[in-house]
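A single chain, nothing else alongside it, follows as structure tokens in the form predicted on its own.
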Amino acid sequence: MITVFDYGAGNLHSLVKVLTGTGRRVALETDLRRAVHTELLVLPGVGAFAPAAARMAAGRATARDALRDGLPCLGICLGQQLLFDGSDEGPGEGLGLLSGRVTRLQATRVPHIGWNSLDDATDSRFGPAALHTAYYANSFVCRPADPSVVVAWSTHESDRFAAAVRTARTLGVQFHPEKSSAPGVQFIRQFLDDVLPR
């Protein structure tokens, strides 16, 4: 069973077509505290960081204790945003599983959206073989107070982010891996195999 939290802004479409492509039971949950209540807890790309962290509100304590005892997540775009502290696109608070705060690119073209590579990978689904570009859309981006958790880089113009974080069971990218073409559905793929063995 693989629950997507909804925040209620944004179509889910090609991500949930992608997770049930893999042959899982796919779920969409509007309320963290039952949500967490699964075997993979996905936190979609879609939204601003203020009124998602405004609905994950009651159920952020519940959401981070699971996610710290185990409990398998993905995390994708501002979902990998929302598992940090905070956020400068708006008020509100992550689920501070992961320190650290996001800030806007500092760059002169923003919203990065298109391809990019990823870097620096130290996670096997990166590299030549798997994934080594993305695509991105977004304008924010993580800056995780232990650069430990990076697990992959990407460069904007002459802003360096990480593409990619992990802690314990849960992985966070930057990018839209629904959406980077078939190394990106692999990818999912391959995550859930990990977390989720048949």
The other form holds:
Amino acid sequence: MITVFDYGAGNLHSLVKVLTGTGRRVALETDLRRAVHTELLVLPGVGAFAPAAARMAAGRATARDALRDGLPCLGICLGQQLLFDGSDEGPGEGLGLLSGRVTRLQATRVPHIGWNSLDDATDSRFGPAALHTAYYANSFVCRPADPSVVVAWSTHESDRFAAAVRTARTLGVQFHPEKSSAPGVQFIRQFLDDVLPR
Amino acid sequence: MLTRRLIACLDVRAGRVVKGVQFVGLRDVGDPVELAMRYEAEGADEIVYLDISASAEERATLLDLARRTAEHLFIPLTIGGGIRTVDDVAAALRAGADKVGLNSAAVRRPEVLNEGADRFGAQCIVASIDAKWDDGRFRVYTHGGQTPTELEAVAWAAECAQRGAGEILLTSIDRDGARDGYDLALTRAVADAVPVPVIASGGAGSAAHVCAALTTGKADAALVAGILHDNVMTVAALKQAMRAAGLAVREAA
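With the form predicted on its own in hand, show me what the form predicted in complex with its partner chain looks like.
All chains and molecules follow, beginning with the one already shown.
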């Protein structure tokens, strides 16, 4: 079973459609403490940091421990940012699974909206033969304290930032794979196949 | 590197794609979901639905359409037309839109831009601005280009961005449907004045026009409608021309 943590903002339809399209059961859960009782947790990616962190607060420690213990997790956009300690976008604590902060893009045009390339990948899910250009819609990006968790990079103007991070069995992506057309859909399916027993 | 976007716009009314000139002689040209999926397959970077429904009954179908579309379309969908309040924004996003365009409602009550951005993030709030050259300046019009306002387009765009709009969808009323090119002076003036992406709209008649909007006009994205629906150009041909002009373009699968 896959559980999508639903913190009340934005469009989950496309994401849920991709997840159910793999023949697996998908549940939406608004309580993070209950959401971790699953085979794969998805932290979706629309909304602002502070309200999402507030919705997460009660289940924060439970979820962090579950991910540390190896619960597979896919964090998308804001969902990736929530893996870190905190954000300059607003108050509240992230999961703290990864150390580092979320800060505003250093660029003349923000938000960063559109399709950007995924560079210098150290994970075979990204690169010329896999997902190489993805759709972004973000003003803030993750700045990991330990750059070795970054498995792909993107650059907006001159600001190079973490396109994807990996730790334990958690993968966080700053872009929206569910909005990155067929290669993005394929990326999600591949991740599910990699982390979930069939 | 961030690529330049080509965005396909569909006018919808009562859940169907319609086509007409200046809202006159509208005729049904198909199912929005089918057309949107076709444009995605051809390499369109985003889809915009502009709802031109004339009544609440017709507009009621929009959220259902967003829902159906989101289940089949895997590129971003923006919905504009008839969105009035932050609750309308919430409903559209919840139904399946990734971004929402605000036009007349933002002119009437600019705070709706702040409210939308605070609640959902700037990246999903699009300020849709219709402008027309009038008495030596670009004047903002509302209600489908019918109602003049006292706002000047460049200053209004800057205010929209300052209030939290994450993109400006800028339509030239003078050029809309004329197919003689985007209003490059308008586009460039707005692109120079705002720190958010600008989508050029109105006037596309050829691939050269699209390229000019993205180079001379300094737009981040170009919106096309009629030339696609009338099969004057295809998405693939437009993107090939963008590539040939030296612009960074996404390679579709």
